[in-house]
Amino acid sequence: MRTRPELLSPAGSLDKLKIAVLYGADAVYCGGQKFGLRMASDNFTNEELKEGVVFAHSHGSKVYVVLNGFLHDEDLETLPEFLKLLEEIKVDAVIVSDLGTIETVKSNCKVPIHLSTQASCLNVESAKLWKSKGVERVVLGREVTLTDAKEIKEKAEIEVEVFIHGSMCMAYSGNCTISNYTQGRDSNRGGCAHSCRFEYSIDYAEGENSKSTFMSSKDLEGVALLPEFVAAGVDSIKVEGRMKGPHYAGTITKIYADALRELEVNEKLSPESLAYYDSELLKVTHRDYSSGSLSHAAGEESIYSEREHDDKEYEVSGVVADVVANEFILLEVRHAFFVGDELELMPFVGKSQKFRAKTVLNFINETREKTKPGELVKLPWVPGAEKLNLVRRRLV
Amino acid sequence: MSPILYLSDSVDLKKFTNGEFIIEPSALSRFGKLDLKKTNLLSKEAKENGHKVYLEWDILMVEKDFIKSVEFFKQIDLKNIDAIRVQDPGAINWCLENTTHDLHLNLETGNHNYLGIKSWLEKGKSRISRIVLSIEWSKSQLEELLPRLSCPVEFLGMGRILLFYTPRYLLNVGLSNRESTLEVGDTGHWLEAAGQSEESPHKGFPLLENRHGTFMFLPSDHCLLDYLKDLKEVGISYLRLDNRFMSKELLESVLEQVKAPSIEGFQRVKEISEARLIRGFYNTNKSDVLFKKLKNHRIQRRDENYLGQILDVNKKNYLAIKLKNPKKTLSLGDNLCLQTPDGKTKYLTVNWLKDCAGNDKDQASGEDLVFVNHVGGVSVRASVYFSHE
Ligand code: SF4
């Protein structure tokens, strides 16, 4: 087979990166407290930074910081400083999207660049532009497919990385100020407020009218395509979401992990497998799925007509606190059940085991009948069971 | 300052003397209507009543459009030609490898440091004879920005603000009675409206559909109109005037302002227009500072003191502390600063220290995950410092 390409997860926070890193995650990326996309998000202290690189790398995965916003001349003030900290903590990679940005990160240090998504490099002679800048590599637009990727890579001799799975902006990365006008917050430098999400009325010249989410797409699942990911030499698959939560990170990681792990032994994925991964991905909070414009640009089925839900399958019951073998998991309770539910573990490698949450104590071993968010409680021993390893629920 | 507007049928040309004009192909221009011939026409007769002309390609370009733009570009008559105004970075690139002409860089979309701006003209060297700045940039910014550079600067005097620029067809799909001579994406394909909603408080946006995708603009104008002197102070070279969505006598009134600006002439241009006038974020640009509270900055950790966070809260009972920092390491007798999600500030003394399966410990470190005496007031995700108090 090809060379396998590195699987590249979303770290919100340290506890995702961890998750993501032990779900099986080549590389993950995250952002400092300033100069990125998700401001919203946890985001990482510079501590946490440096304690996730180390985690990261003593787990074999490494880790790319964003620094991918529009920035302006008074946020590169202060960037020198967090690049002399990330060159110091050994971090991977920056991911960048303008020019001014890549100047100041070669002026003050040595740590690969790669350039994101929200520059909107689309063909070959973009992306050789970017190389003659000093980018190792470029994140692909979601409008580009798996083939023109593959000539973008080839044609400019630069790593290309690929998103696999999460939500899309329906814009070109980088060309919606919406936000900008309506709210006063600016979407490039992470103040997006998903107005694309919003149920519009539309007026047409025409004089039809109508009533549609028209701007909100879909979300991106690409899972069955991932041996023309393989086969066209895509460097880096890589999963949107770093505001979704520690079910989503390790849920997904693992499934395209998994299903990677597959590729490198058989050529394709056979069908029970791939029926497997996408029962499993239908099991994380997600929009209607579409492999967006991976195989040929994306059209009218991409355009998801719902306004937003919260419809899901499973929902994350908590997280794996401790294990003492043979006696019981202490578990970070994330979504409330009751003692008596059935609960689902799902090891970092291999399908989940449900077992009976027949038992539920606190530390001081009294019965809690009804679990609350933010409480540690102990739970029947799985046996398997890891610390951050997720324990789910079906709710339908 | 030189006012620069588009070309097209309804401009009169004789009007104008040295006029510059930006002739669109539908093929290269996100809102361009011409076809070659019309293309190849128009700026040749324009050529010959004494106007700079130049070729808008600022259309995004997937690989394979790419290679179709570069083939229309190539039949394109550019001895008409006097600059090409590129924005895909590939088209810059190619521009600057297979032409000879003179560049007009739109750095309208993630362009706003000096580095950058700088970087771009070194890229282009002596083939940049012009730049187009985002109207995100604020007085103050220009001012500081503009002495710096080497290069003239553009900039919208007055037009329609861009929102949302997509390759999707949107607006297509909503329709009962769908384009049937006319395929979506055809040269001729152009479809207009308007969209609102009741999560928005603007009204009225306006949306076009055409074969590069769907485009959605800010209900109200971009109008400098007012500040034409402040403008020429800080150093704008250029003075776009986007007349593609303005009616004949608006335009008239317009370019009046722009020769002899008064009050009067400037309440005229507002009168007229039928979109609100707005000046954008050209006295100030604080976009950034609103979504910095979207965060809870009292439960980041902070310093060398830190410790871990709260995990669980048991009334009378007990607190869980991960301990999240690995050089510290806590101990019976220690005295913890606690602080809350909701800024309040907790101490404690830890009189006894449990690990998870109930044995007494005297210490512990690394990523422990500990309980200890409670005490009153703290939630969990509270930050933990070591206290000095
Ligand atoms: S509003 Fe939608 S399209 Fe625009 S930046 Fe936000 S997510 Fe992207």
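Residue numbers count along the first chain shown, from 1. Everything quoted here is computed from the prediction, not taken from an experiment. Only the largest set of C-alpha atoms that superpose within 1.5 Å between the two forms is called the rigid core. First, how it differs from the form predicted on its own.
- Core-superposed comparison between the two forms: the CA of residue 58 stays below a 2 Å shift.
- Superposition on the rigid core between the two forms places the CA atom of residue 366 2 Å or more away from its counterpart.
- Superposition on the rigid core between the two forms places the CA atom of residue 15 less than 2 Å from its counterpart.
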Second form
Amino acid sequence: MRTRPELLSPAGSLDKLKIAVLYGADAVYCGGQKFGLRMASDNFTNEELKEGVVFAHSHGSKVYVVLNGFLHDEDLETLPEFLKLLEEIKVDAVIVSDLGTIETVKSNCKVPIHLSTQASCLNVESAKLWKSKGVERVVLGREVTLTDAKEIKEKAEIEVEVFIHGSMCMAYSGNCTISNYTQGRDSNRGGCAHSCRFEYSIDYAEGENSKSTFMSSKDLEGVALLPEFVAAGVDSIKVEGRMKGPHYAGTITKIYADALRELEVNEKLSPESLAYYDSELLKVTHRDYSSGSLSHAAGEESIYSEREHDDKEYEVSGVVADVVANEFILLEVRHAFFVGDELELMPFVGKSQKFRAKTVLNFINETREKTKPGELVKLPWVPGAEKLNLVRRRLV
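Would you mind giving the form predicted on its own, to go alongside the form predicted in complex with the partner chain above?
No partners, no molecules, just the chain.
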């Protein structure tokens, strides 16, 4: 029986699924080529879904597939075939936001149903209703506090899942149509253009005008509140980010997994650990952090007042393809780096290890001064290195 929350991580691709699982995710959520809300993500072909489920299950992790787009009748005509596939490959649950989709799922397979945050479940009576329709778990809207989550779980007697990290939306649980009007893209059918992140001009009645990002939200970060998640009985803590890269998937998953392991031994997180966790969470691309509505209703302090910009501090230099102990690590290069650069190996458990690329050899042992994305290179052996570890480089 689980004594701590499940750690649920995003898997925008098969590559990111494997990384999240190996860095400690108890479960991952992903999408197929249709029916989801992140159509700009890589998403999974049917064959990739099969491979992803086998990989996750072989490592003791679960796979949930999103069917959380606002589906129309033409979608429901083709959904049954996909559902049969999901049941056949033993997907652990589907995440659904629509009553009609729920009925379609129940009529065509026995895969457990989780309610998407898109359904804006915010209270006990709503949770009871969804439970009566066959839902086993509700992904609560980001607008609820942990106190609300505890009450909903206890009174509705249903599993609750709460977001703990990632992007937030200015609209109720993503129910937004701004992109429909500004870009001709349906936000609730996978086409969100993140129009809320833009800078807008505001014209006041007095004739004054100004520019503002008043609809843009800071990112959610709740590692310091993990003991409160546990005390509230939250069944699953969810990390947003299927469209984000491998560095995000690995780093965020690893930090929350480390923190959960610490809580299994102690009742609280030490100040030293929190300082380390916070420093690591700052290394991924992010907006300013906020605790959102986890403790109290989000207010003005949760608004992100800057324009969108990409100022990455770290990037993934490569993924370990193989290790020959005491000799070398074989790295699949993702971003170019030079011989002599300082790199960091991210083990699946424990702190990152810095090392210098004193020698860089290609597969036939020719010296390389600069690597190229996609090639395999040999780097000095790093104790503890394992296949599929991430190797990253600081940029600033």
